[in-house]
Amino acid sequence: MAHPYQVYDELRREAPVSYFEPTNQWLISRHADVNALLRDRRLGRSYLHVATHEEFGRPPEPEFQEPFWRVIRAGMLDVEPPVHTRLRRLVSRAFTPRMVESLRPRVRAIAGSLVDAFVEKGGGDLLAEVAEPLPVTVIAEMLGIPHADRHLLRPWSAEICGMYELNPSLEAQHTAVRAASEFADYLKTLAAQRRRAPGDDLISALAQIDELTEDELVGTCVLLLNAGHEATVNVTGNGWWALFRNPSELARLREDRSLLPTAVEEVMRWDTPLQMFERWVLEDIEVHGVEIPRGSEVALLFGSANRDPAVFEDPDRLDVGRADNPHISFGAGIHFCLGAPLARIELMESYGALLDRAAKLELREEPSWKPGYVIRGLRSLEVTAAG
């Protein structure tokens, strides 16, 4: 968990499409593979389109999962098209490039008292103070979840997305039922009364869409939740420990503030928060020779490719100057992610402020990560703050 990379370039030279047993998963390495997988229309993040569990050889998931899947499977991510396109289609109306521009000087006021408050005690858990309550506070502000109700969001968050980890244990599994049906409930209250007095914000938007169901509201309030902010804390808490353990390329970036945009960019590829992504083979397929049958999944390894020094030059190496970095951590293909344009902004107002406001941090000790191996991220990053 904590030191992947190495096994990622023995896998990349030896083994770049390799079968994983203990997951049955084939695992893709290398870059141009991944790149062109996440593409290829022979594949999907979901089978159920086109078969049942029996006919790809998978056990019927458990009759208490029900509720569970009936709220991801509403969004976007776990759909194919046509559905897919119908849905993405909907929700870019009021996911638009103009909207989430407008949220620059909100997003950039919201980070500087974060940071400022945590300047001003000395320091902390930069995740718990900075990290998290950022994209927190803006999906939470961009749906128009009343205040009151935002400390709600981020264990509901994380309850739901232990069930994508590498099998779940059974507890996980519940917990992320009883979350998800949570959500779900209160999604709808809050969706029935936008539409009898709509707001200005995205549920209010979404719900004034005829042609999207209650479901699918609800789906796709979940994955703009979950991913909306589960990516964007990780590549925070990722970052400045990568930033911390590369104190050379810490005083470049300070120096200059120009890098910025190239050092959002290396921190998202060099220790990427998420490590891998799934895809079901819909129809049989070849990669380096290797025949993957139809009925199959593969785990395309992202922490891989984007060390990949067929890709990168130097991959090992943080450069916040990276100018050729055609990382995949956004993913690619039709599941693009919609709010790469919005993690991009969050990630900029959020270094940018703490480069700005806190002329001397250091960290207090050396962190840990959490035992998740998809999601990578840390438990805490404790560090002093000074102005």
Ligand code: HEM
Given for the second form:
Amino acid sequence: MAHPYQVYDELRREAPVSYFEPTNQWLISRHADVNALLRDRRLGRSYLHVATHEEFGRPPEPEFQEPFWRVIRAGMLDVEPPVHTRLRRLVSRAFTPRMVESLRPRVRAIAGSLVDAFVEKGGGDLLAEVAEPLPVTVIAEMLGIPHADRHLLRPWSAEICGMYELNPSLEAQHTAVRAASEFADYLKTLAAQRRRAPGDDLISALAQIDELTEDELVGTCVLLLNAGHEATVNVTGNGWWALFRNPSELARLREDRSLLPTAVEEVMRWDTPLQMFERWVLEDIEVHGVEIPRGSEVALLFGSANRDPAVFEDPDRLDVGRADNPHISFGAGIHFCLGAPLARIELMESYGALLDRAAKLELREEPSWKPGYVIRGLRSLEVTAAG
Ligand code: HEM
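Moving from the form predicted alone, what structure would you give for the form predicted together with the ligand?
Complete assembly follows, chain above in first position.
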């Protein structure tokens, strides 16, 4: 897990499509294949719109998981058209590049005050004190989560994400179910209040839409709140660690701030926070002569695709000025990240604030990776900071 990139090299070279028995998945490691399969409508994030678990040769889900799936499958990420199209349309207006650009001054102000406080105390855990609070505050403000409740979001999200790791333990599954239930109850109460007394926030706007069932409203808010910060936190942590390990690139960025947009894309490519996404095969497909039958599951290795030498020159090099960078970190096809424009603004503002306001930023100790493979992030990032 700490060093997946060497294994990816071997896979891409020798076995671009390979069956992996421990997880019963087909691993897809080349950029062109990952990109093509994300767009291929013969695959889906779910199969439940066309088949039952039994027809797909999968065991029925344990009953205790029902409250979890009820929440998750009501969000756009876990459904396919036509439901996906309807749900995505209802919220996409709030996330257009123009709409999120109007949030930039607020994002900049939050990033500035977080970094100032961090520098004033001489540094600390960059992850907990800057990387996390920025996207959590931004998405919580957009949805209208009261300030006093925001500390609940991060634990709920992390516990829910536990279910997405490969073969989660029974304990992790129960924790995820409990978190999803608590989160859903919390949002139902909040949405009922906003329906009665609407505010100028996304939950109020969604609560007015008759087309949206209560489950869909809850599923949409959980998705936005979780997806709205999980990966951004880790792009900040992984990216700064990447810069500390490549001091000449950090110096280059400090000297030439016009490189910030390419630098943000590059840290997202170099150590992508979401290493893998899965798809179900809804109709037989063939990849490089290998038949993958209906009912199979493919694992699209984003971390590998982003280091593919067929697409990226000198892919293992961190190059903050990389101009041609079609990384796959935001996905592709109909589920392409809805929050990409917002994530880019948050990342530019947080990297920018740290570069501007912390002239000295140094690693205090070697960080370690959190357990888990799918979500790639550090436990903490201890640094010394000075203005
Ligand atoms: C750097 C940060 C981020 C990364 C790397 C990222 C990555 C991704 C990826 C890879 C997907 C597609 C998953 C798949 O195809 O299976 C996705 C979907 C999504 N993301 Fe993000 N994301 C980030 C930030 C955000 C933010 C800030 C939001 C804010 C709301 C957000 C909201 C969503 C939503 C709603 C979807 C589902 C879209 C759909 O199913 O149509 N993401 N994201």
